[in-house]
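In the block that follows, a single chain appears as structure tokens, in the form predicted on its own.
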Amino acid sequence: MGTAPVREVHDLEHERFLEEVHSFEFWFHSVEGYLSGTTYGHREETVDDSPSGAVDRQHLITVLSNYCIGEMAALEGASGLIAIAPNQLTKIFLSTQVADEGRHLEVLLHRMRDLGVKYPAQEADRRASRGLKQFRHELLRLVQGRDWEAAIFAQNVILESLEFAVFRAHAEGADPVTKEILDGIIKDERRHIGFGENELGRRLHAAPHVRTRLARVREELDHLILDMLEDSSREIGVEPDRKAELARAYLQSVERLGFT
């Protein structure tokens, strides 16, 4: 692969948006320069200085555990939305976020296989809230509903921008292997957040009604995100200052659609 220069999704014109950012040519220059060099999302040569004390890392294995199963929803949500997606460019990017979500899925269950969990994907299962097993669940039944504004709303505006403002806070001040795993995957859900904003924006320019039904799925789902960003917060260990913060960060999202 080569070493083009990545720009940012925002910075791009809308004709190249769609003959660039939906391509696998783009997406092989946007995950080289960060995956180049590691094994299982981070270096080698890292040194995995993971909490030694049992209750630290019973927690960290607890955040992870909810973010297993965030990015199992994504990853389910990305394969099914490639079916109903409008036109051939957009199933191809939804390609690239598969691979995206499996692989991010994938680093996230060999990090808590490091931290002692012999069976991840159960224990992950096991231990995720409440709150995100039933936005999964709400996801899912959007996609199997082919309604493909609704869905891509929940999963690449709602669920992306929660887990980037979760993701980079966590990032702030965490171990050494966890920071560069989730900095890995920040990169990615940049990428899956300008996709879901773009997309949405144009169809709300050239068809406004689809506001109202937009607005009524943000209801719907809000208190299981901002349960979830308070589940979040406090696993790992953001101040009650801060909080807010982080909410803010994903409300922008949002907002940028219009939905205050």
Contents of the next structure:
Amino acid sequence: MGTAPVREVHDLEHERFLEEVHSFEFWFHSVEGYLSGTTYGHREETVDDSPSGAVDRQHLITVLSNYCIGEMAALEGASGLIAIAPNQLTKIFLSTQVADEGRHLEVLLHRMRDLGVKYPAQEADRRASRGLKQFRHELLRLVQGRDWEAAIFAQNVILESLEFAVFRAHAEGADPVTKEILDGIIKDERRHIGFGENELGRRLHAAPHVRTRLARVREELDHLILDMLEDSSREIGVEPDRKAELARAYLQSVERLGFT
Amino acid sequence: MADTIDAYSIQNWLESCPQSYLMDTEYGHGPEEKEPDFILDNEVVLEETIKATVQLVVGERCALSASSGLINAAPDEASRRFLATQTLDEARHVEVFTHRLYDLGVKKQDLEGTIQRYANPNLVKFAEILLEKVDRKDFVSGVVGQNIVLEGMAFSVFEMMHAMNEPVNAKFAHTLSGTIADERRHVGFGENRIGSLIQQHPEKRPEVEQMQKEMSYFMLATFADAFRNNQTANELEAAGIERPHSEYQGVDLGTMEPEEMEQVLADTVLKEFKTRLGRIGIEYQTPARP
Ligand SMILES: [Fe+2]
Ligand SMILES: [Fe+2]
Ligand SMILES: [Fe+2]
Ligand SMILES: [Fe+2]
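Next, give the form predicted in complex with its partner chain, keeping in mind that what was shown is the form predicted on its own.
Next comes the full complex, this chain leading.
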């Protein structure tokens, strides 16, 4: 037998890489580093310096409400995607994502409870923006339509990139407990974005016509995302010039896949 | 509801498995632990072991589809989050049993082919009955089918396998003890959550009972195939290897005929079903014996 063609060798290495990063084992060792010793997303000794003024407190609760609905959408999306995932490896990765999104939802609801909200899930639903709820609805529609590429694009690229940009901006100026919670979530979201880019990058390479379909999905969802960015920036108190930066951070993720 | 949130929270899950019994494991066992030579060196025993492990992968794949599929059917947040942890547990089980197949010499590219070749058709039927309920987003039937019937079966099968492996295969016994700990949580959730739902939806009872009866039949048929056609005991005897005298449900597995072992397992699982179903207000239905 001669040596395998270069492409095959490369594919094999890539397979091995995916096998590793999409496994439970990989997830387990990743989260071990930043979740051990935390309770509901933060260390117990972290001083809770949450806003004491009524207005600021309400503001934070509204922001967290939106995050909760985003995480609910991600939990529903990721769990629904397991049914249509093309192989065992992607099913396993999505299962780790399901647990991550469930955790995000849990720590955020818990944070709302800390801030005095008695029924956080109901409150989140009451306060969250219409655009976000519409996005949640659209995402579920794509998942139920069993459109793997479009649903992964909407969830692991668009939604995750939005969350990543917003959480990072918010964490910078947040109170210590909220910051720790967000920092932990951001680490998870980075893995989810990586999965989306990897999964779609390969598919776009192999079947360029998928790009046209995804561009249409993006067109439908982009205005919702940019509206949500606008809302979130206002609520987390982002300066106008940083707002553009936020939008850029979101757009960059989408552009990495070749969408301009 | 507050108690349910705490007991079934992701926080509780993080503390009870990743930060406890999964610490320092690799694919469910110690990094140094290996499959024993008496399996790897004997073709017949190896094939039987692969065949048995395939059934575990099939069962766990079904549990993964069911637990993830039920998240969007769950009527409350706490159940959703519990099912999120269960989804991850089941994915882990799929992964560790798949890795066992690799350790037994199955090539990665032959994984699906091996599963197709050896998957027991009765077990596939068993899974289909449950997944049909999940597909219809029928939460009550889905949770009974999954967290009581499927998990109850898995729990007893794992315990029996654990008893048989502990003296001779520390690696696989280790893998099994972690999965048993997970399944115990899953069964507990089924009982606690579904009891009140059954009370709210008494009209679901006949359908749930019928499902349990059908699933139980295919479970027994799977057991029958697994024990009656198994060559392991004969092969070990021919090779002069004494079977370990493991105790399970008060009997010595090392001296029993395969048919007797089948009987003990079937009786144990069905008894468990009866008790657990009774606790949630479902009348146990005796299945036909294959
Ligand atoms: Fe998330
Ligand atoms: Fe995420
Ligand atoms: Fe399992
Ligand atoms: Fe389970």
